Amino acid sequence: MVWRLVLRRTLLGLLTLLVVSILVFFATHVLPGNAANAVLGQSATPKRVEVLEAQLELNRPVVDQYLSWLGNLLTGHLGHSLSGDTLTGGGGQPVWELISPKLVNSAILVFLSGLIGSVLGVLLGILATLRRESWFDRITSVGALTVTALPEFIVAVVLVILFATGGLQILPAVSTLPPGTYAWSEPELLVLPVATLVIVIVPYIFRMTRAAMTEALESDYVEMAKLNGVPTWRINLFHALPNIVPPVIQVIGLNFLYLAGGIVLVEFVFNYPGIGQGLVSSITQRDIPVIQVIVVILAAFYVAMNIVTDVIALLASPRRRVAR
């Protein structure tokens, strides 16, 4: 059953990526307006426009353009940047060389934020459930509901004011790194971006964990265990906890998907050299090859994360693995 799920979701994922590639290509090449003029600006000479059109293969039929681009993408030929300012590199630099350090930096940010946020959210949700109606439960529940109403940039600004520009002044307000370097070389630059994303995702994981744990503790099999004199710690550990794993895994997966998009704003606020900042810069500079590759990479991450989440949730729920 698991391999069938993986196969079915993989095929659907590949179909989704194909659709995304078509949309990305048409959005950057075929929509009204000339892509070469958009890149070079209205002051460009006809000669420069003609040269760039040839470089972008705009003088070929649309279908040929797409098939050529897709073939290059599948074989790892990602093209070259069109802007000297985009992604802090020189014009004509290979796209992969430009985005690979930023991709690694974003992966570090997403992994740390997702790991810390997941652990905190699950632990707080379990503790709040075990102490229902206590002051701890009320404070954490109200706090989680309040934080969910705050956008990322508000959380980021508040953290900067508290820990960088005012108050304690113990952390850098921006997370700027030299081109081509990685975030682990200066860990202090990760603190505020990671803290921002953790604060944003913890409430969702906390609320789902609390709801799932509450439902498990109020279920019939838990009531039966209590009537049979099973110790409370054993009920919580062996009866309730295993049954909250599937929904908690699902919400953690959804939050990792959110992080892939949420890092765009956070990286922009902190000037963090990640893929989100690279996407914003590429859009500003009209660097079409870079935009295409970044969007496809983000779409591939979404597809892969969905498949992994579904498989883990299925394996964590024995009843769903039994053929019916």
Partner chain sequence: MAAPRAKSAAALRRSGWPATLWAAARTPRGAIGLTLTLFVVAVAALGPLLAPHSGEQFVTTPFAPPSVAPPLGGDVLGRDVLSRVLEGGWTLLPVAFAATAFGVVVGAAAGISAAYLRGRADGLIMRSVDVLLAFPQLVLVLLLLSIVGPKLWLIIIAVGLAHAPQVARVLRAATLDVSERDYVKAVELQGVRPFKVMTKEILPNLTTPLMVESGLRLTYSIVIIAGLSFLGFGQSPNIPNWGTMVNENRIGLETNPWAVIVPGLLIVLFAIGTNTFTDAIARVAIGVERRPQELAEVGDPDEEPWLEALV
Second form
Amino acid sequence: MVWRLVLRRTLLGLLTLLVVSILVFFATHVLPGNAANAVLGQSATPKRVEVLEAQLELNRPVVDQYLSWLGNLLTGHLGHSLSGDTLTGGGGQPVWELISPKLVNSAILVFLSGLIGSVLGVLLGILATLRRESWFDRITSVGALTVTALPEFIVAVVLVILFATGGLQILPAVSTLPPGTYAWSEPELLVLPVATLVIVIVPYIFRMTRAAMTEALESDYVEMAKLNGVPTWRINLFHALPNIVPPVIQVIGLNFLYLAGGIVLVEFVFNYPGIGQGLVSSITQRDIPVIQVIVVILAAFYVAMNIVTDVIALLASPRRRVAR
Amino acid sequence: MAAPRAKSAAALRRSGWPATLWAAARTPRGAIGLTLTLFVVAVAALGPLLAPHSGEQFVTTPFAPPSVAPPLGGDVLGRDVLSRVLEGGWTLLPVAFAATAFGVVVGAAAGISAAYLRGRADGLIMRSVDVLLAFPQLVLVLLLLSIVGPKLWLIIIAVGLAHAPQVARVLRAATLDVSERDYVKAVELQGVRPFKVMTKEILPNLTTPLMVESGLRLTYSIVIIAGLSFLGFGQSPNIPNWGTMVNENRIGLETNPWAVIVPGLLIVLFAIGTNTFTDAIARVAIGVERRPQELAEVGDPDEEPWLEALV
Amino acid sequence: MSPDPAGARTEAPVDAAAAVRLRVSDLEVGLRHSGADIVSEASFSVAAGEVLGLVGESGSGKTTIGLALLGHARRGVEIRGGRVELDGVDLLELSPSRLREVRGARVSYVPQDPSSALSPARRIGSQLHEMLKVHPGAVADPEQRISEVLREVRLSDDPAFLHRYPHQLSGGEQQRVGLAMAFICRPSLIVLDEPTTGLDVTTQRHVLETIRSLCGSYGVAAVYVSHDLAVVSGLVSEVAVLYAGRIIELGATASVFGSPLHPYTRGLLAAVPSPERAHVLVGIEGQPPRPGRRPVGCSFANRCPLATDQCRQAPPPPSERAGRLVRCYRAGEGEREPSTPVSAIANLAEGSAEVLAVRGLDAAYGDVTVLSDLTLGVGEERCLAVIGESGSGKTTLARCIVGMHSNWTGTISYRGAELAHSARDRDLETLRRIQYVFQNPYTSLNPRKTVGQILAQPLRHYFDLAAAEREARIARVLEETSLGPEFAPRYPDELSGGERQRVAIARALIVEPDVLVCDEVTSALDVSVQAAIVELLRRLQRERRLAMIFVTHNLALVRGIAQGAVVFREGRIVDAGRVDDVLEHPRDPYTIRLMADVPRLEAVG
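Moving on from the form predicted alone, please list the structure of the form predicted in complex with its partner chain.
Starting with the chain above, the whole complex follows.
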């Protein structure tokens, strides 16, 4: 049952990725007339356009271009960046070299924030439900409602004002790293970006946990356990908790997916060298090969994450896991 | 009093969305949310009339601290922060509203049709939704903008398109539920055409998810559009815009923080306002909607306590 | 049903006081915020080895009392006063931790819906073990006790069974697990809250037998909460009838059911259909007042044929009469109307022309066959009862006929013309001629439309009428269904279940059909309302000369309304013929068993 689900989801996921790759390729490469013109903009001279067109292989049929691009992508040939030397006609940095350290940095950011945010959100959610209608519950619920609405860049700027430039000047306002180093070499750079993302995702996870836990505690089986004289701690731990795992896993998965997009603004604010910031600058510079690769990586993350959360949620739910 | 409350809940349920909005506005949460929203809308709408200067005019030194003349000081180029704040909502809010409307309409149409028509239509629509969801919202918008350039209509379509898949998913689930109800079957049995079934029987029972989704998407629209401006992908940087202001003025935080705080605060107040009001709608509506269904399923309802427990 | 006052007196509660285990006195339960009362002045007692039946219709407060016996009240509800003494100890006075120790060990509860009351994420064995773990000292050897109790409730005690999750069990098995959990600690009192609702009659009989034997062998006092008078009559020695939160009649079962004193009890009994005889079912008009809206006087006064001014001024105090307690100023007054025998069969010429014919019907959901090789027909102005338990395929048949389910082969023809599989492919005239009434009136009316709009919709669809004519027809059909034109502007959620079902029937009849397919139309309704709806349908069928298919799981219902009957089992017809033949001389073993297992009110008399 589990394997059938994994297989089905994987196939659908691959299909999704295929469509995504087509869309990305055509959107960036073909649609707006001539990509070479788009890249060079005002400074386009016929000579330069020709060079770039050759580099981008724009003179071949569209489908051919796509297929060879896809083939290269699948075999790990990600091509070269257009930024930097491109204007002088020389080849840029290989895309993989450019992206891989950013990918690592972003992964650290996403998983660290995701982990901290999930633990915090779930714990607060459970505590609030167990103390339903207490001050703690009210304050956390209203707080969550308020924070949910906050744009991440505002949270980031507020944190900068509080901890870097204004009040306490104890943390760096920007997280610029020397090239070739990774985020773990200077952990204090991670504090504000991670804090921003945690603040943004905790309310979602909190609210879902609280809703799921409330539903479980109001269920017939919890009432029955009370009538059977089962102690409260046992009810919470063995009757309510197992049943909130599937929805909570789902919302944690959703938040990891959100983080994949949320890093764009946060990395931009802190100038953190990840793929989010890389995406913004490659879009500004119209560095098409880099844009394509980053977007496909993000889509692959979406597909993979969906499969993982579905499988975990399935395993955690006997009703769905075990046939009648 | 349980009995009168039950009565008003029933009344609410049938008189549809205006009554629900009104009821939501009268809850403490809803009142706060609506007040915040309307305050920011008022600033955005009336601001341009009240602005002492043009937002593009240079009136003082860069990051001049607040004083009598420019009450909120100067921005990164020495323009009047107050004027730019007053003008900066007019470029932001209508775009957010339009994008929300576009996203909700497209998403709802897709979700409702997918759920009601089932089969291939469902498969096709939901696969497209999956493809769109594979792009993080902001990335999708950035991508579209980078292709065509920062056009106003494109921002509306791109942000709307980023919302549509989420709306489609929610409305699909809601429609699946409603379309299984016997009152829909009863009309289908007369051979009524699917379009009419969807619009006359199903749609009126989807007002709650529609209202809640619209509210949520409005909140996220403002967040995304402000974020776009913040990244410099909004409309022209000369045009005052709260999102742009936060970004361009944050290098001067130490000399004139107001140039960041005031526009940032307005964005935040609007987002919190819409979100809080939406939450109030959801709370009011759930209390209303769950009741009859529950009644039908419970053999011995002893229903009044249950109703009371909700509120 | 011969009333026997002398016999009744010997079984009266007062005499049984010697071995009383549970004594409830002046129990008051109400809503926390509004202060409305749900249960008032409830007093009764139960002796060891005895079962007390607590009967009442929806909203009467029977479940609330059942839960209060364990010192429990749902959210928003509070127990305001009174005593619940179990072996002399008042449970309502206990500290929370003492109460927890008592619950499950000394007093236990069997819920109405076992499928939602068992933790879905835990195995059966672990839930049984938990009971013994949280009540240490209740039994000596947990493993042995679990095996023992499982055998007692007639479940397997092998490890594979204990290893299952609740959703892997059938409804009957789930309820037996519920019973096992209730009995495992050998309690003194057990509260059973409609434990057989939703089970088919054979399973129900087996579960009831188990309950009866366990209560006897454990010497436990039991309170059996139910809306089903027939079930209660066969199980309990004493019965308390609840109305609007008050016990209005309490006494030995035989005497209460044999010679009811309270007008409500009488009304209730007159509404219960019998599988043995066809008699006119008499419903009780109106509906019980809700908590918070109960009148100053007797709650039943506004529905009572005997009510006087005195009844409306103050609630009648409990008085003892013929060994029973009854709350009525006019208890026992007035004639108890003898039940009127009817025969749906009489006065009908044999062999009317077939209006609807089903030949060789096979139907499936996906790969699962639900109906196989079905052949039946309904004649002009005839009513055919389709009887079957849940899962027998009877609803599928109804849905095939009206075109809601289209995955079938064979032929269904209306006046000789074959019908298309799906309603979508049928012409307007055919669609109009065959109308369908849904089971659940709480889901079959669009909550966003008024009754008038609901009735206007099919009129607009099928006919091209002037607005005035539409109004007139709506008013007429509302009269016909005993609602009246004042219902047109109301919304479904302002209506009671019975009124909703009348609207649903009106919606079907307003387009002047020939054939009416009624799918379990009374199963979501209380018995007093059910009676009224069945009578309405019987009258309308005659007046409008309808051919009718009456689908039901309730054998007893069909006698008064149908001429022919077919019995379904697993998608096949196992018995068919005239309704009296099928019910009185069933040929198929299944029908014989079904007739034997159906609970009967008459068993008392």
